[in-house]
Structures are given as C-alpha cells and as structure tokens.
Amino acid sequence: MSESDNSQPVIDVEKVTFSFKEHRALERVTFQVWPGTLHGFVGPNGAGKTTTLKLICTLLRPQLGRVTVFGHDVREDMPAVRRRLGFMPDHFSLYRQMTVFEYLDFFAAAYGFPLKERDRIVSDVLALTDMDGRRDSLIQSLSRGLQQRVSLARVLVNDPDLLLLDEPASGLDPRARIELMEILRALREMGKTIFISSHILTELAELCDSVTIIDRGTTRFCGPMDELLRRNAEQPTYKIRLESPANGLVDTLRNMLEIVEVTLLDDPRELRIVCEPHTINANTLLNRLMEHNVEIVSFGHDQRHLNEAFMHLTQEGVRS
C-alpha cells in the first residue's frame, strides 16, 4: 500500500484469534480502519482493547487470522510495519530524571537521526505537543497530563503515518483531557490516522470519526459514529443549543406529531428532543428549527444514547 493510496484500509484485522494458555483472549475479532479517520476501539475492561493493539504494533502475533498495517502483514513484514507507526501504552515509562528535551532527544537518536537533525526534530514534536515552554523542565516535576503529552511527543519523533494510543485519557482531569483531545484533532487533520482505545464510549463520541466495539474478545460493532446511534436508539434524541434562550420554542416542538419529549436543560439555551422512531432525521429536525429563525449554535446526537448503545452491544457480569 502506498502512502498515497486512500482505497485500502490503514489496518485491516481478519478473523483474529488470540490465547494467553487457558484464557481466549480473542475471538475471530474483524474490523478495518480507513486512513485519515480519528477511530475508536471500545470495550469494557478486560475486553481485549490492549491485547488487540499490542498485535498491530507488532509487540504480539497473531495465532490465527491477520493483521495488516498499510498493507503489510505484521508477522512477516514487521519492519515496515513498525517504520509506520507510533504506540502509546496506556502504561508509560518515562525517564523521570531527564529534562523533556533530554529524553525526546534521546529517542530521536534512538531512530537514527543525525545530531544536526534532533534538536529540529524535538522542537517540532514540542510545538505540536504545546510543550514549548516545558523543554527544559525535569520529567519529575511535570504534571500526569504534562507527562501525558511528553509521551505523545515521544510516540511523533519519528512522525509515524499511525498513532496508536491506550487509554491515552485514563487519569486526566478534565481540563487535561480537552486539550489531549484538541491536540489528537490537530494531528488529524494533519493527515495522521488515529487509533485510540477507551472504556468510554461518549469520551470519544465527538472526537471521532468511526467506532469498534469489543467485548469479551468479539468484535460488537464497527462502523462511523452516526451509524451506532442509528442502529441502536430506538427514539432518535437530540441535543440543541441555541443563542438565546428557548423558552418561546419548547411548546412549539411539543406540538410536532413526530416528537415525543422536548427537555429544557439547565441552560435554558440548551434542549434535549426525543423524536419518534423512523419519522424524523436531523436534517428534516434542523429545518424545522431553522423554519421558526433561531440561531443554532450546535446540533448533534445526544450522547445519552451512546451510553445506552454500549450497554445494549456489550454484556452484563465480571471480567477476567
């Protein structure tokens, strides 16, 4: 596959089966990821989320089934494979004693780049990262999302063509985890495809472009974003927020044959529509909303139904 070429999948998992002795780890797990998209891969814990990526990233190999990175089958092709690609575990080990600079330079050399070239190099991940300020600082001393960021600079030193990130989120505050996810919708639309794992679904819900759901190492679900929703919420529900308050609207909408609910959410600028099932779609919702000229400031999905589309696709009881 050239890295051109936009009409086969960056990874392509094929009936992938996996056993660590008595424990089935996978099952015959199947899903692609197109180049460019920002995916999900979403499971409960213990759901074979890490064992899953530890296989792409060449770190373990496939028992039966294949594995495929940019066209090349991770067994016997592993060089090329790994030339493309950047792993982020969701346990990372930094060299606490090394200042940020030190331990991204490291690495470069690590891949053979030039000393002329490093210090480019570091400066380039840094900004990326927003860590320009943070060069000369120990690793120690930085906070967990700091640390967080030091090592998705680290996983870019190489500029791979694929990031695969672990729970790259797990451990944030929330602040921390909104500007994790600004940075990841940077690099997108750089062109890098982005495969990153979560046990929350609705942490990835606005960030991504498509979804594969896993559970008890068997492929649930994978697809765009929108299509989960529309396969599993059986009342479409959508969540507006307009300019101003929508106190005069919400009788309005309550008066609509193919609407069940209209909520006023706290914000009295914010509503949550419940619609009845296969009568109405966001674009003939949206008209009609436009149709009585208020200013919309955003429009999508509510999330609550991600919650319920996971709950539906994956099962109940404890995890090994």
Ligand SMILES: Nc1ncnc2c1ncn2[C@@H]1O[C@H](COP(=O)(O)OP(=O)(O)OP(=O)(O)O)[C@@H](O)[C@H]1O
Given for the second form:
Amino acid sequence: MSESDNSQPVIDVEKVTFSFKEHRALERVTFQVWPGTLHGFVGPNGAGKTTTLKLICTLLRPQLGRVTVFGHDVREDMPAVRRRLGFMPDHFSLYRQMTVFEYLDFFAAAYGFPLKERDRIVSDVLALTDMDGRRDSLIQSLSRGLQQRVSLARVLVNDPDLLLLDEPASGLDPRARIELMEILRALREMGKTIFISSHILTELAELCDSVTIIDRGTTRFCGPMDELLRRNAEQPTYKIRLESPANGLVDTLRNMLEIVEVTLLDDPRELRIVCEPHTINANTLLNRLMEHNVEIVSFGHDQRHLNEAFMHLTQEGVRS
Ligand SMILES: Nc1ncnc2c1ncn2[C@@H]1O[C@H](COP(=O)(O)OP(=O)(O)OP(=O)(O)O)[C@@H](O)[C@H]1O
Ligand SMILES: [Mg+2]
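Condition change, the form predicted alone to the form predicted together with the ligand:
Expanding to the full complex; the earlier chain stays at the top.
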C-alpha cells in the first residue's frame, strides 16, 4: 500500500480473538483506523487496549482473526509492519542515567542509522517534540511530562507513518497534557496516523477525529467522534462560552424551534443548549449565534454527554 493511498485503512483489525491461557482478553474485536487520522482507543481498565496494541505492533500474535497494518498481515509480514510503526508502551523504561541525546542516539544506532546521520535525526525528533533545549539534560532530572516527550521522541526516530501510543497522557498534569496534545496534532499535520489509547473518553474528545470504544474485550463503537455523540446523545447538547454575560441571548435562543432548552451556567457567560434531535448541527447553531453578534470564546459538545455515551457503551466501571 502506498503512503498516499487513502482508500485502505492503516490498521485493520478483523474479528480478533486473543486469550491469556484460560482468560479471554479479546473476543472478535473489529475496527479500522484511516490514514492521517488521530484515532482514540478508549475503554475502562482491563478492557483489552494494551493487548490490542501489542497485537498491532507484532509483540503478540492473534490466535483467531486478522490484523493488517498498511496492508501487511502482522503474522506473515512482521518486518514490513515494524518498519512503518512506532510503539510507545504505557510503562516505558527510560535509561535514566543517560542524557537525552545519548538515549536517542542509542536508539538511532539500534535502527541502523550511520553515525553521520544520527546527529541530524536526534535534532529533528527533539524539534518535533519541542525538546531542543533539553538535549544534554540527564533523563532522570526531567519531569514526568518531559520524560514522556523523550519517549515520544524515541518513537519518532525511525520516522514511522503510524504511531501507537498506550495511555501517553496518564499521570501528566493539565499543562503537560495540553502540550502533548499539541505535539500530536502537529504530527498528524505531517501526515502521520496516530492511534492513542486512554480510559477517559473526554480526554480524547477534543483531539481525536475518530474513536474505537472497547469493553471487556469486545468493540462497542468504531467511527467518527461526531457520530458517537450523535448516536448516543439523543438530544445534541452544546456548551458555549461568550465574552460577556449571556442573559440577553437566552430568550432569543429559547424561541428557536430547534432548541429544547437553554440553561445559564454558574458563570453567566456560559450556556448549555439542548437541541431537538436531527434538526440542527454544530455549524448551523454556530451560524445562528453569530447572526446575533455575540462574541464566542469557546463552543463545543457538552462533555457531560460524552461521559453518558461512554457509560452507556461500557456499562460498568473498573474490572479486573
Ligand atoms: N500477561 C497477561 N496474563 C494474563 N492476563 C492478562 C495479561 N495481560 C493482560 N491480561 C488480562 O487481559 C485483559 C485485558 O488486559 P489489557 O492490559 O489489554 O487491558 P487494558 O484495557 O490495557 O487495561 P488498562 O486500562 O488497565 O491498561 C485483562 O483482564 C487483563 O487482566
Ligand atoms: Mg493498558
């Protein structure tokens, strides 16, 4: 499959079943990830996310079903799959006594890059992860957020077309999380496909174009993030923040046919708008608001509904 072929999925997981001895971890898991997308992989603890990622990156072999990456079967064409992807595990062991440069240079050497190319490669991956100033820092002296970025830089050393990231945002503070998300967006802009797992749907909602939801080893949803919201929020709900208090706008909005409910939130500059199903989409609603000359600071799906969608699809919380 060529890099510009957008008609084939980058990852195609078809009816994959996998057991650890007696314990069935995955049962006919099926989903696709399309080129150039940031695709979330979400499920509660023990759902099977890490197991699936290990199958995709060829660390485990599917017992039943088929996994292909860029059209290559993971069982039959392991080297071709490995060449095209970078896997960032959930628990990474950084060589803490090394400097950032030594660590990345070590991996570039392991990939077989000659000495004269390695300096440029390390500089490139440091620039991509916004770590230029940290080249000579000892890894153990870095914060968790920065160590996570070194780990991401390491994954980028062989310039993979597909990144597999297992819960990269867990344990990061909000700033480090936002910075990581920005880097991932920039990598997508470069044309890379990014498959990122998390157990928190709302954490990925803003970032991802599409999402697969998995629970107890089975796929519950695979598709665009918008579709997940449309399907599960019977009444699409938006949260809007305006530059100034919204009191004047509330009655106007309440008179619109498509709008079921308008609520001013604790901060009077914030509104929640509940719409009739299948009548109005985010674009139209935003245009309507603009017609009233209001200054909008932020506009998005109400995260409360995302949580409801997730709970609805996964039923229970934590499992073993
Ligand atoms: N090496 C193993 N041996 C036996 N069972 C395992 C092994 N690894 C995972 N499991 C089991 O397989 C199931 C799926 O585990 P997996 O680690 O893929 O879930 P996960 O979605 O990544 O969870 P988490 O959010 O906790 O990381 C769980 O029930 C887990 O206990
Ligand atoms: Mg896991």
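It should be emphasised that the depicted structure is a prediction, and the values quoted were computed from it without experimental measurement. Residue numbers count along the first chain shown, from 1. Note that the rigid core is defined as the largest set of C-alphas that superpose within 1.5 Å between two forms.
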Please state whether residue 265 has a C-alpha shift of 2 Å or more between these two forms, with the rigid core used for the fit. yes
Answer yes if the Cα of residue 60 shifts by 2 angstroms or more between these two forms on a rigid-core superposition, and no otherwise. no
Look at residue 279 and decide if its Cα position differs by 2 Å or more between these two forms after superposing on the rigid core. yes
